[in-house]
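Only one chain is given next, in structure tokens, and it is the form predicted on its own.
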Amino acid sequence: MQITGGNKKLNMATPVSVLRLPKGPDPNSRGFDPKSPRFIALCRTSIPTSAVSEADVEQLPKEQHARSVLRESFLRCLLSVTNKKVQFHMYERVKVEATFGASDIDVMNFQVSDLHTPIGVQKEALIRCQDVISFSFDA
């Protein structure tokens, strides 16, 4: 953007809107406190941590590795879908299409642009993950 004032031309950066997602439950906004009720409700392991037996000690590293592989592949999927057209299949047989933007840290919401719904188009929106059955995109 250029502004002319007298004999001088000033170059100013074009303003950009900033989307601020809600903060997490803890002060650092990371959501990874393993003792928090939210973490316990959303991220239960199949191996109880209170009663550790010899079999659990052997099984725990395998489960942790499997979870890390799944988490990494899901995060890579989210990275690859950024700025692409995505079709969300939601409850009540609703299908919407949007340009994928981002996900919050605990993957509870998706930020999208140009959301095409049965009743119109929304320029910017947050889609709650619990309302989504699946989503697809063209690679």
The other form holds:
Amino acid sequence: MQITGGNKKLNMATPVSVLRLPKGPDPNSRGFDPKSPRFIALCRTSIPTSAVSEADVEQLPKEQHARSVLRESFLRCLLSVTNKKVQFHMYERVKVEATFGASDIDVMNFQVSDLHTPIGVQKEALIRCQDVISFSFDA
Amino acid sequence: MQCGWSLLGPLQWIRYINKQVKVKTGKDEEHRGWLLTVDPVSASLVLVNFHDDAVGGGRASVQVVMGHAVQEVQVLQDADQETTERLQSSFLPPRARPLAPEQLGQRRAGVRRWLEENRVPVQEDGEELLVAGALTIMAPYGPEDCCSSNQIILDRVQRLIQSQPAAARRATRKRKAQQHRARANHASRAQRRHHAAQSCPIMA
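What about the form predicted in complex with its partner chain, after the form predicted on its own?
Below: every chain and molecule of the assembly, starting with the one above.
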């Protein structure tokens, strides 16, 4: 998807207008409709607590404590990324830069501003987490 | 492409924290860094790499690897005490210096006065302030220190405390008022002497 090598780098300063992609067979088939079979198959909304057998019922509070410690740390990390420039590494060797806005609760989508794409700068965009391999920023 | 990593669970994930790990996400793709945390919802790893430049001091670059893209996670080494502390304190909010008890008392009184001026019922309960029986303000009595289960009251009181004029401004206003009063007294005394002089020519 990214055109590299040889070509002159275009000046991407001016934002492009929002592209209206053609509609799919039903009105919400752009990948975000939570009721679509594709969404249900690919994107679990959350990881459930592990099925705890009766033997380790006492593990449950420990697991919950671990879960909350990890989640709080992750949320603080997300808080510190807001309004910073991040680089997204996505599939098909796509690397784009944007200003991080927010994430949703299940880490399914990221809201970003000023997304630099090969076709121009998108002022506001929603990036699907399933498409992202990793993203990096400077603290 | 869910490998075992996403299915491990919080108890396993927390054992990888504060260790240097190598994460494989593709055939030739590897990410290394100190593991800060793992998101329990998406199994994403937060890796930190410190760059200690002489110029900018300690800077860190952070990489978040999404859980669904992880193929393998290998532990390289454990962190020593210093790195662990650095990691754990990198994203915490800056802790304000603890205030002395008299300063705390003054601040508490100041916040209480401000709330009373704004007709908000407030009671002092030891070190805490009880507002309208539904909200508690703890030291150091800032907007972030309000606790309540009522969202509306919480929002209102937080905004109120945020808009409180700073204590320093209050002190200068007091001083200025005192100076103004002193000047006024001085002026009236001078006027009286002048009148007295005028009415009694002998004393001139």
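Definition used throughout: the rigid core is the maximal C-alpha set that superposes within 1.5 Å between two forms. Positions refer to the first chain, counted from 1. As the structure is a prediction and not an experimental result, all values here were calculated from the model.
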Discussion item. Fitting the two forms on their rigid core, what distance in Å separates the Cα positions of P118 between the two forms?
Written reply: 3.0
